[in-house]
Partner chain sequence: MASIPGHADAGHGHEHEHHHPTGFMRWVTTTNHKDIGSMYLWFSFAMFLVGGVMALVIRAELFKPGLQFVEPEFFNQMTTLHGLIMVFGAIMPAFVGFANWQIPLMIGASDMAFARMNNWSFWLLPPAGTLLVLSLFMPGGSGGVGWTLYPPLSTQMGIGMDFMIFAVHILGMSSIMGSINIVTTILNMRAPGMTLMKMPLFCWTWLITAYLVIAVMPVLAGAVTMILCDRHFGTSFFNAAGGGDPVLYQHVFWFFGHPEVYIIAIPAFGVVSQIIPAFSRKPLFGYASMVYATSSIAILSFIVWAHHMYTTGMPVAGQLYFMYATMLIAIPTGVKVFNWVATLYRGSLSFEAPMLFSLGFLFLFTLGGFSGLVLSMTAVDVQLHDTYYVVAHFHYVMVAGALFSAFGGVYYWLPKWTGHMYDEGLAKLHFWLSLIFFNVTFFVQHFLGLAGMPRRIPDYAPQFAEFNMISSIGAFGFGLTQLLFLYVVIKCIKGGPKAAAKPWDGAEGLEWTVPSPAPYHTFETPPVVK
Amino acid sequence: MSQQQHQAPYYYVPAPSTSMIWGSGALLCLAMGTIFWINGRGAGPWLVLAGFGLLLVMLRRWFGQVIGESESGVYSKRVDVSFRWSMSWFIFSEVMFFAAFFGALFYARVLSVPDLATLENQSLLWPGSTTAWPNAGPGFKEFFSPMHAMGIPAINTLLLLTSGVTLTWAHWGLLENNRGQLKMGLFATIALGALFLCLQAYEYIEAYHQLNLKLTTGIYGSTFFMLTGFHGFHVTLGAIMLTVIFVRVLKGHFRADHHFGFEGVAWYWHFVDVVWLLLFIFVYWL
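Stick to the form predicted in complex with its partner chain and return the structure of that chain only.
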């Protein structure tokens, strides 16, 4: 135990704060703005912008405060354990969010698409429906090509797996007080994540312009873009979180015995990694 932790209270209870009410206002703005925007009413985009800006300011303020408290040593070991539990449960909730969309994918492939191609459905309702996957449904008349697994997606798999390795290497650096290794490893992880996102963007452009594969391409397009899109969104969040950690490392934050901020983000990154592996197998490959 360090000197700081001897002075830490048994369990730190923060003082009243105005951050949260701003966050609620921000989410209300974001929700209303999005509703108006997608329904084509005037102020939508501006409200979204205002809500998003407000949310960023609020998160910056709140997390800044938490980082300040952490560095000033008011968090005892018990608070650290709380952070560990909560991050684990948060990641579990994220797993369940992806489970809903994987559920939709499996349901479409195993139940709804084959059902549309049964004899009575074919003769009475949907002539020409097939059981083949990829399938955009009997009402989709255009030609499209599916995304093949062994091109960019395979490269992306390698990128993310490598980023998991570099992140663990950075963690070893932190544990051994080797700040150079920590910075190098973190930087490499962020760079690999950014490269992944660039390739993902390139893949989307290719899908839209060359493969005629769009969000509107039936159930295949829906599941493909929603699953990979939400994953890409989570990689973006993870990369932002890693960048914050990188900046904190440059400022000299974290010690070998006090660095849950780093570990929490690492857990998140590994979670994003595992989701990608499932995507690679079930969305791209099989």
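Beyond the form predicted in complex with its partner chain, can we have the form predicted alone?
For this one, just the chain is written down, with no partner chains and no other molecules.
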């Protein structure tokens, strides 16, 4: 692609696409399949499977089209700016998503549980209550062991912090046209993310079978698994996106002056790192 192409003054508008129809069909199958599955209908699992299949087809077609457009040189600086704003607003929506769950944790720890433990509420609502955290809340008599910061959570913190460093190192390699450094940094980041997910899965198994800590263990179990579970889901998405970027790098995509596809995924991964630091502090440590 020539420099003149890259600096084109126009704003590229793609042709009408059928990808949204595929996506709508996938979401319809997923929703109906989930409803049927919950209600014990035999077609439920097959509809869910079909929905995931349609979704993968849609993503392959849609992302493949965007990658082809990017590599063909039809995206101007204006398109690049719009991509950056779009990714910024998407990450902001993710910030607000996690803010809601952190807000629920704050409300339970600082307001709800202490209020239920007051003398006037103990006899009616929560006999034998305590303001100590972690706490399952009223109505939960089963014993459980809370999660601690040392051990797997501390190791996972080190892994994610290191992955942020390796991703930044890969970005430096891209800016300096050092493709070897770019590939090694990306591979290391993906490997660290995969190791993080394996350790989190082991932590969940230990929580369920040894600590008796479950999603249904009152407010503590609910907030713990919702926050860490959704974060793990975001790490999974980030690892998948990094893998796609890695495959594109192997094919020779991205240049030092034109690589927002790489930058957008890097922004997302650094956001996931910051969320984990907050989780480690407010969920595991304090």
